[in-house]
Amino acid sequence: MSPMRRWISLAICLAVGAAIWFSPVPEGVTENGWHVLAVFVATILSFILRPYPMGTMVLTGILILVLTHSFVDETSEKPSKEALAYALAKSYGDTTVWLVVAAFLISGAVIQTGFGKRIALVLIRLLGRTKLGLAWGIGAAELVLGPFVPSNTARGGGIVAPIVDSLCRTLANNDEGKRRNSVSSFLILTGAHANLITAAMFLTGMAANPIVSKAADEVADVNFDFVTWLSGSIVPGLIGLFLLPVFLRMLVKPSGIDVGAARGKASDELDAMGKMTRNEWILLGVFVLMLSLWCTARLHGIHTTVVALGGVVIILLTGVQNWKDMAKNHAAWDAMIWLGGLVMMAVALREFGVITWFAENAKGWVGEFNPLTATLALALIYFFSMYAFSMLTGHINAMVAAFIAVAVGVGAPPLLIVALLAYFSNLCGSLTHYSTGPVVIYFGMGYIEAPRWLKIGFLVSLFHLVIWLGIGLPYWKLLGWW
């Protein structure tokens, strides 16, 4: 971004925040809450306009709120210190934030050791006997890595996308003129959209998913933990992953190129890696242990975050990765800064009455509908509002808590609205080519033009709605969620 565009974007964010800050405070909202809302809106807008990285803008927002004493009352003796203590406690003392940090640290080991790449190549070699098989192999790789690589960008963009690109180049025989053949487009689209399905399937499938879980607990009093999340997503998710390549094949109509060369390429790369190393075996054991503990949490009571931190400790103590290398994982610490700050702002919005005020006023929009109709209407509005966002995280932070509050306020089944918003928070990324990191990476490879991506993306979004509403709703009825 040019300096001029950066300053213009920053000025727009500040102007919007100032307009809210200095506008009359509505009845039912504290002045501090209104100021937090102003900074929150400006911060989310900065995620769209991107004048600076997310961490920079979140820290700026925290500093403004601390210096203006927006977290303490007027009688405080040490307002700046108390405001900072509030911000730090609510931001970086939160278990949700540390779950994401721990998962990022583990995913760094997955990438560094080559274990993630090995999993993807093995599945492609096993399944890639046909064009559909190659696509299913890509989806299977995403599925296996989904619970353990919480950054869908690291998983899709750092592990799977390079393999998909290599397969496409092999199919085109490294001829740039043939790179845009229909088989390549088919595999690229499969990789991008399968990433979003697996992100939706697991609490740890995308960095911002724990924000939805936290909002469910605080706003709707719903414990949407790892097991609950997966129990609701497993059926529509697996069906969606299986049918996605079939649906995309109808849209793209891949030509009859022999895919044997691509499968051979994957096999050659796997052979070049050699046998599994000691560190990879340890990682496999850590994954099995973590998944087992997550799935049996209700029996032993060990918190999800504690399990993840335990995985980090095992990796360090066994030397799979040393602390110096782990500390270089900037994605983990970056996520800690921006996610922690946003969690703090969301908590403040709730504590200072802003979420309640919004929910009470928004009831009139859907209050005339019956609870189920209102639930579906709100979920669809939430889904398609993603067109206005350039990042899934910003979309979740800006809207999910408020939408849960509104839905619960009009009598929506709490578990149902939480499930819909949790899964739609990722699936809505299918709409555009600028929605999330891996989608941007796949689009940036240059196989598909933007207008075509948008058209196919809209059709894929309808595919998701058919699967997750047509199959998901009856399945969630069986689970007793509504």
The other form holds:
2 protein chains.
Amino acid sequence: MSPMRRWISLAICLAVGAAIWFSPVPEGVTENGWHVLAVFVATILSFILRPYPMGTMVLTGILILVLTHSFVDETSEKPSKEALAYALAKSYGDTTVWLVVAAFLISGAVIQTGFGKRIALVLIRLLGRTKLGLAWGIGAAELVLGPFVPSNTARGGGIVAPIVDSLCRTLANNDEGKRRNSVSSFLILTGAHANLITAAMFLTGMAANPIVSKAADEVADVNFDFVTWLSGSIVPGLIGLFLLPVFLRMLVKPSGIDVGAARGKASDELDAMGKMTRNEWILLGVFVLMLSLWCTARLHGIHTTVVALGGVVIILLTGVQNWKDMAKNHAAWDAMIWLGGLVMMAVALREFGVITWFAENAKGWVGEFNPLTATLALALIYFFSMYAFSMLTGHINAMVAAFIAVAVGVGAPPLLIVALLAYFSNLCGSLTHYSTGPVVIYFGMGYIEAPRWLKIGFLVSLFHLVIWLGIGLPYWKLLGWW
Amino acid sequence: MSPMRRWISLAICLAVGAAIWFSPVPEGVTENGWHVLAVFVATILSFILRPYPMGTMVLTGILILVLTHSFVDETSEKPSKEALAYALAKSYGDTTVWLVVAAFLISGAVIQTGFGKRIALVLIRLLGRTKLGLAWGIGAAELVLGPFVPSNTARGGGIVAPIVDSLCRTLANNDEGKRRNSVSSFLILTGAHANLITAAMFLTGMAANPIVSKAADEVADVNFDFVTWLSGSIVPGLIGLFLLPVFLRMLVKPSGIDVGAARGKASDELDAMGKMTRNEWILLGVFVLMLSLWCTARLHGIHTTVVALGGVVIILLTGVQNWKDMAKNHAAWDAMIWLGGLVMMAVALREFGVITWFAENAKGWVGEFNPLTATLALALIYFFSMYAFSMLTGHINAMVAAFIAVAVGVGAPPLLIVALLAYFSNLCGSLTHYSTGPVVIYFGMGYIEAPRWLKIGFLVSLFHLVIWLGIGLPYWKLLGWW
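Starting from the form predicted alone above, please write out the structure of the form predicted together with a further copy of the same chain.
Following is the full complex, with the preceding chain placed first.
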């Protein structure tokens, strides 16, 4: 970005923030709450205009709020220290933020040891006897890694995409001219869209998912933790992952190439990796242990984040990864900084009355609606509003809390609207070729032109809606979510 | 470390921790407090035996305490989540921990831009007309960088030591055989010992200093913040830095080499660096701004950590360092993890009654003493007990809280004992050639043999005691600290 454009973008964010900050504070909102809203809106806007990375803008936002003592009332004797203590405790002391940090740290070991790559190759060799099988193998790899690699970019773009690319090149006999064939299109699209389904399935499937979980807690008083998230996504998610290749095959009609070579390539790469190392076996054990503990949380009560920290400690004590290498996993600290700041702002917005005020007013704006119709309408608007965003994370941050508030205001079943928004937050990434890291990476490999990607993306989005509404709605009814 | 030795070390830590954990809980201490003490002692012991890096052991300690619900009482309905929330909020949500993290992030930019190196070279060129002048230049570089580079290893070992080494090589005409001469010894010893004086002078001069500050707060109710710390250290610190080369010249008797070449070398290196870049000018501005705000905190009330975060944000927004590079500063996150966990344990020890219990009992153990005699005796024991440790950080963590508690128990003036232990925590690093990172690095350059380093180190320790007691005590009396 040119310095000029950067400064203009930054000025727009500041201007919007200042406009809110200095406008009259509505009744029912505290002045502090209003100021948090101003900085929150400016921060979210900066995620869209992107003058700087998210970490920079979140730290700037925190600094402004602390310097203006926006977290403490006027009677405070040490306003600077108290405002800072509030900001830090609610951000970098938050349990959900540390779930993501821990999962990031674990995924670093999964990537460094090659265990993630091995999982993908094993599944592709296992399932890849046909074109459909290859695609299912890719989806299965995404599914297994989903809970443990919370950067969907690291999972899709870092682990799976290079393998898919290598399969496609093998299928084209490494002939650059033959690379853009129908089978490659099929596999590339499967990789990209499967990544979004697994991102939707797990609280730890995408770095910004905890934002939805936090908003559910703060706005709708809904505890949408790891198990709840997964219990709602498991059925439509698995069906979606299974049918995605079938649907894409209809659209792309892959033909003319025998995929045996691809499976052979996966097999060769696996052979080249040799036997499972001690470290990979330990990681497999950690995966099984963590997933078991996560899914049985209601029996033993160990918090999801504690389980994840346990995984981190096992990895460190067994020497699968040493602390020095783990501390170098900068993606974890990046996520901690931006996610922590946003989580803190979400908490402050509720604590200072902004959410209640917004929800109260939303009732008036939206008027009388059948709650279920309103819920579905809001969910669909949320889904397709992604066209106006360049990034899933920005979309989630900008919209999700407000949409939950409006929906609850018009009487939507809280769990239903949270579930719809949680899953749609990731599935809507199917719409464009620039919605999130792995999509950008798959698209950037150059197998598919932008217009075609957009067209197929739109059809895949309808496919998602059919499954997640057609099967999801009855299923969630069964769960008692509405 | 061999796996065998590693497991034995770990087993010793676990055994000691378990012995405390399962021994009868003394009256006046809660069971939770006793468990925190057990894990705290095992963690500190692990810093000395070092089966794993500090980050690994601290995370393990936190995990054990959270899994055993040691931070919540039995009535808690969600003990796992509440224990985790307590642990995270008191560690990674702590304001002092983030002072160190922010300073680490700033020092990353100081190193990356070469600004730290330039400061050192400028001061050496400015002052280095004689042997003494060269040494003062080295001390001045340490002094200027002291407040901003909280890893004394990064400051001494990373910025200053390579320059000192290069000066020494120049003085020996790059002749390996002539490298170990008296002038080199003089400069190397100055570099190592000046680093310890500046580490003692600033709360942000050494990564573990906040442990002292936190212990002062928790144990003696003394607010030993950046300004208080510096107001007590500025007079003996500056005198010590000024006289150190004079004292070392007496011991080493550097002679026979004209130092003009060294100053010329510094000058050449400066010329090679070219003019101050825009980024360096901005960093200079950040230094001046931060130091001004830190030292005038009582006028404007902005918390030290908020000022440091301001420095971070300025560096990011001006592009002196971008967020991606800053997030890669793993030393900052390493420090956050271990320092945060220890700070949390210190808080828990007080909140659960362990500190009060220890201090009450210490009175009985120590018996009746003149409080001032006892204070000095404790401070000296603390100082020379460093001989039994291999690392300043381990020494501080193991001893400082207990020593403050005992001293306060026998009626020591709280500010005085805190000051003595704070400064001695770093100055005692003079005793050995392996006490802390930069000392290890200077020693490891091979200019001085171990027996000689130990002998001179002992004499330097006496030099420190003469200054910090002979001048420090009357000066702190003037400040009203006793």
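Here, rigid core means the biggest group of C-alpha atoms that superpose within 1.5 Å across both forms. Numbering follows the first chain given and starts at 1. Source: prediction; values computed, not measured.
- With the core superposed, S80 shows a C-alpha displacement of at least 2 Å between the two forms.
- Taking 2 Å as the criterion, P26 counts as shifted between the two forms: its C-alpha moves by at least this amount when the rigid core is aligned.
- Once both forms are fitted on their core, the CA shift for L465 between the two forms remains under 2 Å.
- On core superposition, V16 has its C-alpha offset by 2.5 angstrom between the two forms.
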